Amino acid sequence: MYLDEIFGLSGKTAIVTGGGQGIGQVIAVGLAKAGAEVVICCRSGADETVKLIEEAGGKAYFVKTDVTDEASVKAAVDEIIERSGKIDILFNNAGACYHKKAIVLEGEDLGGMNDGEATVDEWRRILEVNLTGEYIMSVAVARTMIAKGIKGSIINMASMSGTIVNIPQCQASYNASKAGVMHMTKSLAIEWADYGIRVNSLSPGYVGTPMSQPPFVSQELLDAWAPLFPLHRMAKPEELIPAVLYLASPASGYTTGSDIIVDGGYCCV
């Protein structure tokens, strides 16, 4: 009962954006499992996520929302709000990555570790996505917050890469979205701490979900990561929900504006 007490998200809602896969589904089932109502936001289906949680024995349901449309979150949010009657947790999941060089030399082999020469439109693209959408997500369930008196809990999705610069890939706008996010994170803690709103973010490593492997990511790239792990290996989805369950229950009380980094040593290295 003590670690309920502590642990426990009983009575909670919690929205998980980008929940239809990889990380954000299992974080989506671990918030379930102990006791949130989640709501899984992505701009795609979330039916296996769903399903997943109730076989668990947990209550989901989904929202179509695009987290870089402020039209769309604030539709998506007051659907929440008209179904669930509260907001008491975020966990903002959806991101994306290129892996291009900001410049291509002529003639110049990339060796299967990169994609080619990012465009400044695929620049905003990421920023758009990683950063952006995560404060327009987070402004939209602060106001709900704060107007209905929840002392809530904002995890922003952040990475090592915004600590540490990944080799041998280049990508250059998903480092920079993520140091943006940290600081992004510090910024909204202070901002909204006399409120009881806590707002933290969340640095893994390297993530062994279908999105690190082959088609996605070439073996040759898969190859050059594997010296580098001080663990031998990429971190699995689960390893990242104890984390997750700290900062969105009680238990991180009194942590905000915080960073944890879970990347099995990388960044020490």
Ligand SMILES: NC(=O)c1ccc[n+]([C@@H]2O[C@H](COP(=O)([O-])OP(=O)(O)OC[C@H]3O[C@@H](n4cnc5c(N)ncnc54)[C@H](O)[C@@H]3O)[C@@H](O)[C@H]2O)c1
Contents of the next structure:
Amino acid sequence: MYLDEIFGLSGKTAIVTGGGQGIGQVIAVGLAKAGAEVVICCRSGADETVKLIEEAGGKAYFVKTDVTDEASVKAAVDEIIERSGKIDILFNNAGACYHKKAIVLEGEDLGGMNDGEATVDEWRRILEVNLTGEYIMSVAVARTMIAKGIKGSIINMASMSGTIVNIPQCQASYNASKAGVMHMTKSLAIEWADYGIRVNSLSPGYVGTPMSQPPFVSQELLDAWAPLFPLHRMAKPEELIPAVLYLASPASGYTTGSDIIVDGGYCCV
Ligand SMILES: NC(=O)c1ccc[n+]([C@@H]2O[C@H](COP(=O)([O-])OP(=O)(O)OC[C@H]3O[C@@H](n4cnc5c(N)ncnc54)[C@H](O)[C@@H]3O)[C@@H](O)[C@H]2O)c1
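After the form predicted on its own, can we look at the form predicted together with the ligand?
What follows is the whole complex; the chain from before opens it.
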């Protein structure tokens, strides 16, 4: 079928980091339905994702991975090469966020929007997972692509927060990490263009996942966000699948160093 020629992923091996829940889980199922064998790389708890993929007739397995730990990533990539022979697609999805101000004055009322003052260690942790983790994974996977002559696709999870500053919560570390992801993406796209490895990023707006629901965010914050959505709602995780399939498949053969925004118009206003 014509659409399979353009978007199909049969015979491909795809890694999804942080695929045990949320966006990663939904994208993992989408990649499997498009024909890829999917490897869920997260610290724990991928049974449900593997089960969903197998129920949909796809192939998947879990490899325990901490994306911030080079030794853990190397062991995971070695295991995947051993089991699957090659890696064609990396969806660098694992991420973390907190809502804390850089400075909280004594007696300041945070009104349910922020959870206090961020420490430098907390700042480092967010950069470590969101930016350094994607870098460690990209380098480890690209090394195998180069060694095997695979013209693969790396998709880095950025966010509209790499372009705009979310309000009213404060999340300087998250916003900085996602802006970093976008420019790292462009840098690696150029560095690896000669090998035919494409590197792009995806920038969703708010997506309905544990990261954007109570108890992680307060009801006051959800109420403050609601009038800011041009389409009057958050995205469903499923609405990111087509953009990821585009970036993962031959459809995007001439797209590298790009960022695809799927934010329901949030960045326009
Ligand atoms: N939910 C949103 O509104 C939204 C919007 C834009 C971008 N994003 C991005 O999408 C990605 C997924 O977000 P989500 O909403 O599904 O969040 P989530 O918290 O449901 O999932 C994040 C996953 O990353 C995993 N993870 C965290 N640290 C890890 C590590 N060191 N090693 C391996 N795995 C690790 C977690 O265990 C979890 O499974 C994140 O990068 C996030 O920044 C989310």
